[in-house]
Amino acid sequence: MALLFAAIAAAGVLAWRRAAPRVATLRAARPDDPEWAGAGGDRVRRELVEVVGQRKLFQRLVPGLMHAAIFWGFVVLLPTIVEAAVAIVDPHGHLPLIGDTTWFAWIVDVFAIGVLAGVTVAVWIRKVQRPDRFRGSHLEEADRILLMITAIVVSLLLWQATRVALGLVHVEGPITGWLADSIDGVSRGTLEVAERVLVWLHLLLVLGFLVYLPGSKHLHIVTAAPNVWLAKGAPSGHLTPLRIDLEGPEEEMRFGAGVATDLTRKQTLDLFSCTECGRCQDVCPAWTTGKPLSPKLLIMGLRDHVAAAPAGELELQPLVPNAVTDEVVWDCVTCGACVRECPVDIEHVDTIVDLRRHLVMAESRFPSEAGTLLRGVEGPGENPWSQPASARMDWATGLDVRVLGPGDPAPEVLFWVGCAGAFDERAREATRSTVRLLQAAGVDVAVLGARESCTGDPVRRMGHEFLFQTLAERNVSTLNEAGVTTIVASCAHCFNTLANEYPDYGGRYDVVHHSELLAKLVREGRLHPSRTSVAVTYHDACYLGRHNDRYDAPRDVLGAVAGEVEEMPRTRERSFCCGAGGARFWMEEGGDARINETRYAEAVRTGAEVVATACPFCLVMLDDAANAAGAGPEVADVATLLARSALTDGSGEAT
C-alpha cells in the first residue's frame, strides 16, 4: 500500500508542476463578465449537447464517431482505476455495488473495443487519410497520446483476463472471456505474476497519462468542459462591449489585448483547449484562399506565447508581432465559422477583435488602405464613404419616402436604412425595392434620412471600440428620442449591431431583417408575387445566418418569387463568406484566391441565372467578382427580385 501511496503522490506532484505555469496564467487572466455566459439552465444545456452529446463533433460523422468511442469509453472506465488501486491492496478486492458483476464487466470489455475501434480510426484518418486540417498540428504529440491510450486498454483488458483465470473474478465480460481461455493451461505461479505485474503496468501508464496531460494539448479533457461552460450565451455576433471612459481613473482605462495579461480567462482558457483538431482552419475563408490566417495557428501561437513564460511570471512581450503576425491579425473577416465549427467553445474572433483593438487605439497600427474607413466615419458624414449626410436621401430620388424629423410621430417601422444602402450605386437597387414593397404593402414606414449614421459595425470590426462607442451611444439617443420600437434593417451588419450590441447602450427595439419582413407581408397576402421559372441560389450573409440563425427568410422570399433554391456545397450555417466582414470590405486582400471570387465560383457551379442575397456587402462583393469572371449569373438583393415579381409595371421597373 505505501508503493501505491508513493506512486500516486509522485504523479500528483508531477502533474502539478506541469499544471502550476497554466493555473498560474489563468489566475493572472482578466475576469469575464459572469453574465456573459447566459443563465444557468443554457449553460447546463450546451455542457449536455456538446461536452456530453458530442454535437459538434458529430458534424463530421466519422471523426464524430471515434472521438465519441473514446472519450465516451474513458468516462466508462473511470471506475476500473480505482478498481485497479483496491486491487494492489487486495487481489481480492472490487468496488462496491459494481465490481465483480456481470453487467459492469460486460460494459468495461465493449466500451474498451470502443476506444480501441476508436484509437484505430484516428490513426487511419492520421496516417492514410491525412487531411490537410492538420496541417501545423502536433501530430507527434497525437501519436504519443494514442499509443498511450491503447497501452492502458490493452493492459486494463489483460489484467482482467488473469483475473478471471486465476478465478480472483466470478464475472466475465465477452473479451476478458475470451481472453482468460486463451491463457488456459499457463501455470498458475506465471499468471499471478502476470496479474501483478499488469495491474501496477495499469495504474502506472494511467498515472503517467495524468502527468503527461498537463503540458500537453490534451488537456482539453479538463478544459473543455469549464471552456463550454464559459462560453458566449448571446448570438455569436454580439461582441464583448469595453467601455472607455476618458474621463475615468487612468490605471482602469484599457485598450484590447495587448500583452498576455490583458487576455480574459475565458481567452486564456480557449488557448489551453485547443484540440489542434484544424476544423476551425478548415472553414476558414482566408486560410482557404491561401492567407496566412488559421484560426487554429492563432490560437496555438498565442497557447505557445503564453505557455513560454516561467511558472507565475508572464512575458509582457507584445502578443502582435511575437505570438502572431500583423498579417494573420488582419485577415479575418469576422464570419465566425471557425468559432461555429470548434468543438470546444473556442470563441476565436472575439480575441481576434481584441488584439486589433490594442493594435489600433493604443499603437494607430493597421493596414494603410483601412484609414479610408476611419477617415470617413470620424468625418462630417459619419459614413465609410466619406458622403456628406446631406447625400443620404440620394437613393430616394424619385420616391415619396417619409423622412422622420425631430418632433414627428414614430412610425410602425422605421427603415434603418445603412451606409452602403445609401451610398453604394448597386445596392441602391435594393434600398429602394425595399421601401417600394413597404409601401405597396402599406406598412407605415420611415427613415431617418441625415439623421442616420454609420452603425459602427465595420469600426469596431477593425478595433476602434471607442469611436463605435461614440457613433452608437449618439445613435441610439436619436432613436430613443424619436420614439422608435420597430427596426427594419436589409444591411446583415446594421442588423447584428442594432439588435444585438445596442442594447448595451440603452437601444432596445424589436430589429428585424428586411427579409423577415418581406416573407411576413408574402405570407400575410399583403404583397403578391408571381413566381417565375428562374434558378436561383441564395449566398447566406454571415452576419444574418450564422450569427443571428436567420437562414428561412431569404428562403421563403425566393420561393415566393422562383420556386425551389438551388443550394451551393456550403450553405446556411456552413455558409463560405463573402469577404467583406471584419471591415475587410475597405482593405486589400492577398493570398492564392479573392474570397469573393471563390464563393462566386461555387454559386456559378449550381448552374443558377441569379445569385441572390440579402445584404448590401455580399451584393456589391459577389457582383465584383461577377465582373471579374466576365459572364455568370446575376447578383441581385432578395428584394429586388421579390419587387420585379411583386411590382412590376411592365417596364422592367418596379413602380
The other form holds:
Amino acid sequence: MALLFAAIAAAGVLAWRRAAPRVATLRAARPDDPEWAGAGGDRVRRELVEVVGQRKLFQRLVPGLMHAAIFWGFVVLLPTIVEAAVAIVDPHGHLPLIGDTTWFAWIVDVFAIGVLAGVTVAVWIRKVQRPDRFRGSHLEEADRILLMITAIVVSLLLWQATRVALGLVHVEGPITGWLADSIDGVSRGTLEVAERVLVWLHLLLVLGFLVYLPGSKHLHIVTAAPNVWLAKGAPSGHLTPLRIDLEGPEEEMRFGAGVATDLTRKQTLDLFSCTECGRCQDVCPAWTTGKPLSPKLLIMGLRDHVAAAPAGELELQPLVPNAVTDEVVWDCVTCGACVRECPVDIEHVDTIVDLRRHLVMAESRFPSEAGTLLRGVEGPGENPWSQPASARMDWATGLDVRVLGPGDPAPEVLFWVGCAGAFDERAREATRSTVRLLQAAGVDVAVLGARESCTGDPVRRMGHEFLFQTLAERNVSTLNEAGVTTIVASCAHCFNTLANEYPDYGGRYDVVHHSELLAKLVREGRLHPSRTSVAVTYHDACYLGRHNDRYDAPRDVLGAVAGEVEEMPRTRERSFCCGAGGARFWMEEGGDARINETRYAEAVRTGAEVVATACPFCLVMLDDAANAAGAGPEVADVATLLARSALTDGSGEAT
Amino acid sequence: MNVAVLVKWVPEPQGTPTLGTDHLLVREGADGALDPGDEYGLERALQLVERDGGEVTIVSMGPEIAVAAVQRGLAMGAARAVLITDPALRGSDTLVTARVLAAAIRRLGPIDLVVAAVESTDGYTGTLPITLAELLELPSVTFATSFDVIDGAELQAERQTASGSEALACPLPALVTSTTGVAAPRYPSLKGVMAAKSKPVDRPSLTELGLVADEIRSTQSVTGVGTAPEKAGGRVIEAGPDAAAEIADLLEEARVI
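If the structure you just shared is the form predicted alone, then what does the corresponding form predicted together with the partner chain look like?
Following is the full complex, with the preceding chain placed first.
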C-alpha cells in the first residue's frame, strides 16, 4: 500500500515538474476575447462529434480508424488502471459495479485488441507507407509512444490472464481466457509471482506514461478536448476584431502578436495540442507548391520557441523571425484548409494573421510589392487597384444601373460590386452579367457606385487591422444610412466580410452570394436558362465554400446551364485555393510551382470544357493560369455562363 | 547631420481638380496627400540619418490641410516639421514660395543638406528647388537618381542626363533634388503614425520668419488656362512575323533604343 502511494506520488511530482512550465506559459498568455455567449451548445456538439466521434480524423479513413481504435480503447480501458491499483492493495479486490463482470471483461479484451490493431496500423503507416505529411515531425517520439502503448496493453492482457488462471477473477474475456488456457500448466507459485510482477509492471508503465506525457507531443490527450472547446467555431472566415483606438493611451495599444506573451491562451494551447500528424501540411497550398510555409512546422516552430524560452523571458524575443521566418508568415493564403483538417481544432490562420498584424502595424515589415495594396486602399479611391472613386461605375457603360444616391429609397437588393468586380477587366464581365440577370428577373437592384469602398478584406488579412476597421466603420455607416437590408455580393471575400465581420461594427444585413440569388431565381422560374451539354467543372472559392459552407448554389446554377459538373479530386470543403486569398493576390509568389497553375491543371484533368468560378479573384487567378498554359478550358464566372444561357440575346454581353 | 526635406500637400493626382475664377486651384475640401514624388527623397534622407545620426526636418508651405502631408512625413520617421500657413500666401509664385522656405530653413540653424523632389506633381514648375538654393547660397545638384553623404562632409550623386548619367560630388551644405530612383519609400507603421502626433510641428508666422510685405508679393499671375487635348489612341500592332521588327523600328524612331 505504502509502496503504491509512493509510486503514485513520485509519478505525480515528476509529471507536474514537466507540466509546470507549460502551465506557467498558458497562465502568462493573454486571456481569450470573451466570445462565449450563446455558443455553449455548439461547443458541446463539437466535443461529441470531434472528440468522442473523431469526425475530423475520419476525413482520412485508415488513419482515422487507427486513431479511433486507440482513442476509444484508451477511454474504455481507463477503469482498468484503477482496478490495477485496487489489486495491488488487495489481489482479490475489484472495482465496484464493473469489476469481475463478464461484459466488462469482454469489453476490455475487445478494446485492448482494438488498440493493438490500431498500433499495428500506425506502425505500418509510419514505417511502410511513410506519407509525406510526416516530413519534419518527430518520428522517434511517436515510436516511443506507440511502444509504450503496446507495453501497457500487453501487460494488461497478461496480468488479466494470470488473474483468470489464479481464479482471482471469475469471468474471462475471449483473449484473456485463451491466454489463461495457454498458461494452464504453470505452477501456482510461479503464477502468483507473475501476477504481482505484471500488475506492478502495468501500473508503473501507466505512471511512466503519465510522467512522459507533459513534455511530449502526446500531451494532446490532455489538451485536445479543451482546445476543441475553445475553438471559435463556424464561420471560420470571421476574424476576431482587434480594436484600435488611436486616441487611447499608448500603453494599452496592441498590434497583434509580436512576442510569445501576445498570443492568446487558445493560441498557446494550440501549440501544446499539435501531434505533428501533418494533415494540415498535406492540404496546404503553400507547402504543396514548394514554399517554406507548412502549418504544422509553423505551429511546431512557435511551440519550440515558447517552450524553450524560460518563463519570464518570453517577452524578449520577437516571434518573427525567431520562431518562424517572415517568408512563412507571408506565404499563407488564409484558405483555412489546415484548420478544416486539424483533428484538434488548431486555428493556424488566426495566429498567422496576428503575426502579420504585428509586422504591419508595429514594424511596417511586409513584402514590398504589397505596399501597392495598402497605398491604394488607403488612398482617396479606397481600392487596391488605386483607381479613382469616380471610375467605380466604368463597368456599367451601356447598362442602365440605378446608383443609390444619398437619401434615395433603399432597393430590394443592394448589389455590392466589390473592387475586383468594378476595376478588373475580366471580372467586370461577371459583374455586368449579374446585374443584367437580376434586372431580367425583375429584381429591384441598385449599387452604391462611387460611395462603395473596399470592404477591407485584403488589408485585414494582410494584418492592417486599423485600416480595415476604418473601412468597415465607413462602409457600415454608408449602408446603414442608405437603409440597406439585403446585400448581394459576387465576390466571395466581400461576401464573407459583409456577412461575418461587419456585424462586429454594427452592420447587420441579410447577405447573399450572387450564386445563391441566381440559383433561387432559376428555381423560382424567374430566369429561363437553356441547358447545353458543355462539360463544366466548378472551383470552390475558399471564402464561399470552406469558410462559409456554401457549396450547392453555384453547382445548381451550373446544373441549369450545362451538363453534369465534373468534380475535381479536391472539391467542396477540401477544395484547393486559387492562390489569391490573404492578400496573396498582390504579392509575388515563390516556391516550385504556382498555386493557380496547380489548381488549373487539376481542373484541366477533369476533361471539362469550362472551369466555372464564383469569385472574381478565383476567376482572375485561374484565367492567368489558363493564359500561362496557352491552351485549355475557358475560365468563367457562373453568372457569365448563366447570362449566356438565360438572356435573350444569348451573347452574355449587353446588346 | 541635419537634413531639411521639402514636402508639399498636393490634391489627389487622379481626382478632377477644380479651378477658381482666379485660375487657382480650389484646395478647400479637396482630396489630397503628401506629394508622392516627395516620398523618395524623404526616404533617402531618413536612411542617411539612420545610418549617420542626425535628424530630418520636414519643411512645408501650404494651407491648413497640408498638416496631413506633414503628418505623413513625420509618420515615416522625420523628427520635426515646420509648416508655414498664411492666407497671404495663397497663389504664391515660386519666387515667393522659395523666399518663405528659405527663411524657414535659415531659422532651423545649421542644415547640412536640403532635399527636394525635382518638381511637384501639381504645379510642375520645377523651378523652386534651384531658386531656393540660390537664396540660401547653396550648391545644388538636380535630377539625382541616387545620392549619398560621405563622412558628413560631401554629397555624392548620380544624375540622369539626356544621353547618359553623371557622377557628381560637392561639399556640404548643399541642395539636392531627387527622382523616384533614389529609394523605395517606406510605408509608415501604425506606431509611426501615432508617434507622429506627439512630434513638434512649428507653425511660424510670416513676421516670425522676418518676411516683409514686399517679399511675399507674387510677381507672376496665371492669366489663362486651357484643357489639354485628348490623347490620340495608340497604334495596335497585331502579333505576327513582322511585329517584333515593326516595334523595334518604332522604338528606334522614338530614339528609345
